[in-house]
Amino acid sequence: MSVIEFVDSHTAGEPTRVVIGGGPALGDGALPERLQRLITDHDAFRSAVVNEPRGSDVLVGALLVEPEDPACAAGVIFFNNVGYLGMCGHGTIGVVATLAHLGRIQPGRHRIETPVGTVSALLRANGEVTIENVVSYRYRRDVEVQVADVGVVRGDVAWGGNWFFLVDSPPLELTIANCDKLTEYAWAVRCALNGHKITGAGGAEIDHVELSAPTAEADSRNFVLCPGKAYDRSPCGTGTSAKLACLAADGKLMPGQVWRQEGILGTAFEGSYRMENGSSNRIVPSITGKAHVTAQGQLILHPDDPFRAGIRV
């Protein structure tokens, strides 16, 4: 029997499960190398943690590992129901809340290693967390893609720690009642991107689709479809970072100016940015949100359980 220790939280409605014990031995070295070992040798662990019957399609997992840089508070590898995430904004906020819950960090500034770079996180006494994300940028502007049964859809391709296709003012109202229709629309867009071989830099797959529209309560409301066809319940930290990069590229948001990004549930993140040193088109985004710890316990994996490694999709 194997036992995995975890802490669950949600950030603006989006759940994170942080594995604090019982994870696979990945050795030392850079996080991208340890991520590759996890993918190659221990993918059953990922599935067991986040997939049914112990998890759900919407759950994001976060495996705590020793950081390569001793100045960092932790290293973390993010994953979901179908694979692995380079960076996760809501998940990083959840990791910081979890570390605080466990008494491992106090209010102040902390550094967290991820496979795509080190992020800075400021934990405030009231529980709010501001993460300074990895460098983000718009890769392509106003890209046209022919979507089956929809027609031509235009959007920007941008990096915010994951690759996004950002569509402004979609033909559907961004409400929770429309989630099924929004999911099918966004999934059709993603399939069309793959079919037409529209990618991020270096041929990277665009695995997130972000739909945005103005709202009276915030600067924008979004609907973000994640790789496993589950929508983000939060305003999406990496998606907000990608949005800020596009706004900055268009001159619609100045450095330091706050952008209030609402998610599909009506919860919000506050985002701003500074320019990367020496760059004219790359930004360093900051995202502020709050996570709440919801559970702490153990996942039990019996050797005779037919779904010991989860129900794989």
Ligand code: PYC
Second form
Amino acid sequence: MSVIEFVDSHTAGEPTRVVIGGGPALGDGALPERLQRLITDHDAFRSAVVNEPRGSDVLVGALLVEPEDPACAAGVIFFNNVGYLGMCGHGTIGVVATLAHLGRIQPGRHRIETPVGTVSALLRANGEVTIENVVSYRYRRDVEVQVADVGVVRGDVAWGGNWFFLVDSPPLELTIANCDKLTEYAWAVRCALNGHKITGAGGAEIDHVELSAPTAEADSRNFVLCPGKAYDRSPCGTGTSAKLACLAADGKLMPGQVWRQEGILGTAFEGSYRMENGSSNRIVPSITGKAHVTAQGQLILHPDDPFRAGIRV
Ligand code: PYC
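Next, give the form predicted together with pyrrole-2-carboxylate (PYC), keeping in mind that what was shown is the form predicted on its own.
Shown next: the complete complex, the earlier chain at its head.
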């Protein structure tokens, strides 16, 4: 029988399960290499932690690992119901809240390694966390894609730690009541992007679709569809970073100016950015939000359990 120790939290409604013990031994070295070992040799671990019957499609997992750089508070590898994430904004805020809950960190600035780069996190005494994300940028502007049963959809391709296709003012109202229709629409866009081989830099798959529209309560409201077809309950940290990169590229948001990004539940992140040193089109986004710890416990993986490795569909 194996036992996996975890702490659950949610950030603006989006859950994160941080594995604090019992994870696979991935050796040392750079995080991208350890991620590769996790993918190749231990994918059943990912599925056991986040998929049913122990988890659900919406859950994001975060495996804590020893950082390569001892100046970092932790290394983390994020994963979901279908695979692995480069970075995860709400998840990093959840990791910071979890480390604070465990007494491993105190308010102040901390560095956290991810497979796509080191991010910094400022934990405040009131529990709010501001992450300074990886360098983000718009890769392509106003890309046209023919979507089956929908027609032509236009959007930007941007990197915010994951690859996003950002569509402004879609033909559906961004309300939770429309969630099934929004999922169907965003999924059709995602399939069309893949089908037409529209990718991020280096042929990377665009696996997140972000729909945005103006709202009275914030600068914008979004609906973000994640790679495994679950929608982000939060405003999505990497998605907000990608949005900031597009706003910066269009000259619609200045460095240091605050952007209030609301998600589909009405919860919000605050974002701002600075330019990357020496760059005219790459930004370093900051995202502020708060996570709440909801559970701590052990997952039991019994050899007799037919769903020891989760239900994979
Ligand atoms: O907050 O970056 C994020 C995120 C990515 C997928 C789900 N949440």
